[in-house]
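Coming up is one lone chain in structure tokens, specifically the form predicted alone.
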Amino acid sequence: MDFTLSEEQKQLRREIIQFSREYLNDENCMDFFSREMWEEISQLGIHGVIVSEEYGGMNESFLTGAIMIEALGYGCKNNGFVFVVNNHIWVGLNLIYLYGSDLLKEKYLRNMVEGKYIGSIAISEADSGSDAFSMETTAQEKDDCYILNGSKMFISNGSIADVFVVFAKVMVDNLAQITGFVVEKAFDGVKCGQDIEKMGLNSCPMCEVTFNNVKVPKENVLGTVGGGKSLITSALEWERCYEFACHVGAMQRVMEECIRYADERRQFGKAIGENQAVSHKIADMRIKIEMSRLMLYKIACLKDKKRNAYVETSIFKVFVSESYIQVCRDALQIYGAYGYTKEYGIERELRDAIACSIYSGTNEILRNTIYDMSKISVL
């Protein structure tokens, strides 16, 4: 695979970085969702990066999308806001674009591309996290709609979302089959709970979303009735690639900050970067970044070829999440006491990074997946 970037891709990357630095790094917006920043990035057009021009998108390749999301993670220090954007694009808008009927696309896509609607995905429940298929939310067919009942927990973008991709069990031939639905917050019976206080990613709201006898039109079925398991698998594949693409950019940013600090900070008459205990930490950061970027671009190329990349995204997610956490841990160590203070932002980077070993499937569960898939020879 040739990962040489075209001039257009390089220009898009530069534009995303410049835009992010100029409009998305307000220090006063690190702990809450900024509607103003959302409106700014919506005008940029990044929401529709892979969507066809028919629905107002940019019609770019998945590789170009990966490059742009990586650049967003590099240029924007507000990791929670980047998380909002990625949830909206890859497991909200993207699922409707890839698997929705023409009617659903006409109904929602353009407004989501333009940022008028914010998207979210609702899979997890209080008692079904890693074991997602044991969900208890149900949808019962009635006349021209489905009656949705249940609750979803830890829903990112929950309190700000206008459109949810919700998964529930539907009785099909006397069997409970998981089905995807596009549900508007405006539907009667949809209720979002209070924002959940978290360790990090504070500018991405998270809450419980409950559904009490919500009437969902049959036209709002996503994909096919009973086809929800494959949709969830696909959603996780997209999520594990693109929600972690931004972490590659974030690691690059943190490494560069460490290099600057190691050159400026002097102890015992020399820059601390001259000590191997420091320089080797930075070298390890570079190794992690390069390996992560190579795998990101490989996965994006596979998706451009319409290839399955479930095991590759599982490996990528585990590697990037653990690399990202370690990069931030080492950055805090390099900065010492200054890193532990809020002034330099390193402690916030670490708090934001910690959760990535949990969301999109815990690394422990993904190692089970990787082990099972490793039994199948690829040579």
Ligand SMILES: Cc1cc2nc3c(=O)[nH]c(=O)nc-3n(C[C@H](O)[C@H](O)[C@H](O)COP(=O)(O)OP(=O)(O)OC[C@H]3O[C@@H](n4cnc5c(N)ncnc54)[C@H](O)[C@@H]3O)c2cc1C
Second form
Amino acid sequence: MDFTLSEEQKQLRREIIQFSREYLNDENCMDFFSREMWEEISQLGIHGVIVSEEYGGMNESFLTGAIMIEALGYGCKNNGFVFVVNNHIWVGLNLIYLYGSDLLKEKYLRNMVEGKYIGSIAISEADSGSDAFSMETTAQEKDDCYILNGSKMFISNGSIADVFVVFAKVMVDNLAQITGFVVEKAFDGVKCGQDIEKMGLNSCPMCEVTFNNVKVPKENVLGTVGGGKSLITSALEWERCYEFACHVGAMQRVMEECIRYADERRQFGKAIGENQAVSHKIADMRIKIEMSRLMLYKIACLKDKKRNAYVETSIFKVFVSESYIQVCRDALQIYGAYGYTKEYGIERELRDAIACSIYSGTNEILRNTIYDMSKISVL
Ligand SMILES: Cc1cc2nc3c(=O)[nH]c(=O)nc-3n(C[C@H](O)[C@H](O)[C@H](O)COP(=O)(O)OP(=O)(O)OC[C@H]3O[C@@H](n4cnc5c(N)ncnc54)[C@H](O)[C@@H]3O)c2cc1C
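Alternate state requested, the form predicted together with the named molecule (shown: the form predicted alone):
Below is the whole assembly, all chains and molecules, this chain first.
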């Protein structure tokens, strides 16, 4: 695999970084979703990075997509906003692009590429988190519709989304089979709860979404009836790669801030970075970033070759999430009391980072998967 970036990829990366710094770092928008920022980023075209030109996309490779999302995480300090964008692209829009019928693509894709519709994915329920397939939401066939009933929990982008990819159980030959549906918020019976207050990622709203006798047209089935388990598996694979690509960029940004601070802050008559206890923390950050980036580009190349990367994305997700949390923890230590204050943004970065060991499958569940898949020798 050759990870040498082309001039075009380098140029795109520069543009995303410059754009993010100019338009996405408003300190006043760190704790709520900014529609203005959404409109700015929608004009950039990034939502359609891997979508074909037919639907208004950029038709770029998955490697270019990874480079662009990494650059977004590097340039944009507003991790919650980046999370909104990634949820929209990789598990909202992307699932419709990959598995939707022509009719579904016609109905939703162009508007999602242009940012007119915001996407979201609804799998988790109050009583089914890691054990997602035990969900209780149902969809019952009736005439030319399915009648959707149930409630989904912890739905990111919930209150700002226009389109949900929702998973529910449908009875097929007396067996409850998970099926994906594209559900508009505008459909009768869809209701979003209050935004849930959380520890971090505050500019990404999260809520419970309930479905009360919602009539979903049959044409809004995503993929095949009963094919929902493989759609969820696929969605998680995309999430684990691209929703963590931005964290590689975020780690790079935090490391560079630490280098500057360790050089400027003087104690005992010298820069604190001259102490190995400090500089080795930064060296460890660099090691984590390099290993993460290698794995990211490898997965993106596998995707470009249309190869499955389930175990690779699971490993990447665990490694990046734990690295990112440790990088932020070490950054806070390097900044001392200043890091503990709100002013420097390091404590916010740590609060944002902690979520990534939970979403997209907890690290414990992923270690179970990695262990199971390691029983088959790859050599
Ligand atoms: C910021 C954030 C955004 C989210 N966004 C979305 C979204 O947009 N859409 C959506 O559908 N969901 C979303 N979720 C929900 C997320 O997918 C779930 O939180 C996750 O699947 C874990 O479920 P749970 O929180 O109910 O934990 P539980 O499944 O109750 O697990 C609790 C603890 O037990 C451990 N555990 C459970 N079973 C095992 C086991 N077999 N072996 C070892 N350990 C185990 C877990 O690892 C965890 O530490 C989001 C969550 C967060 C934090």
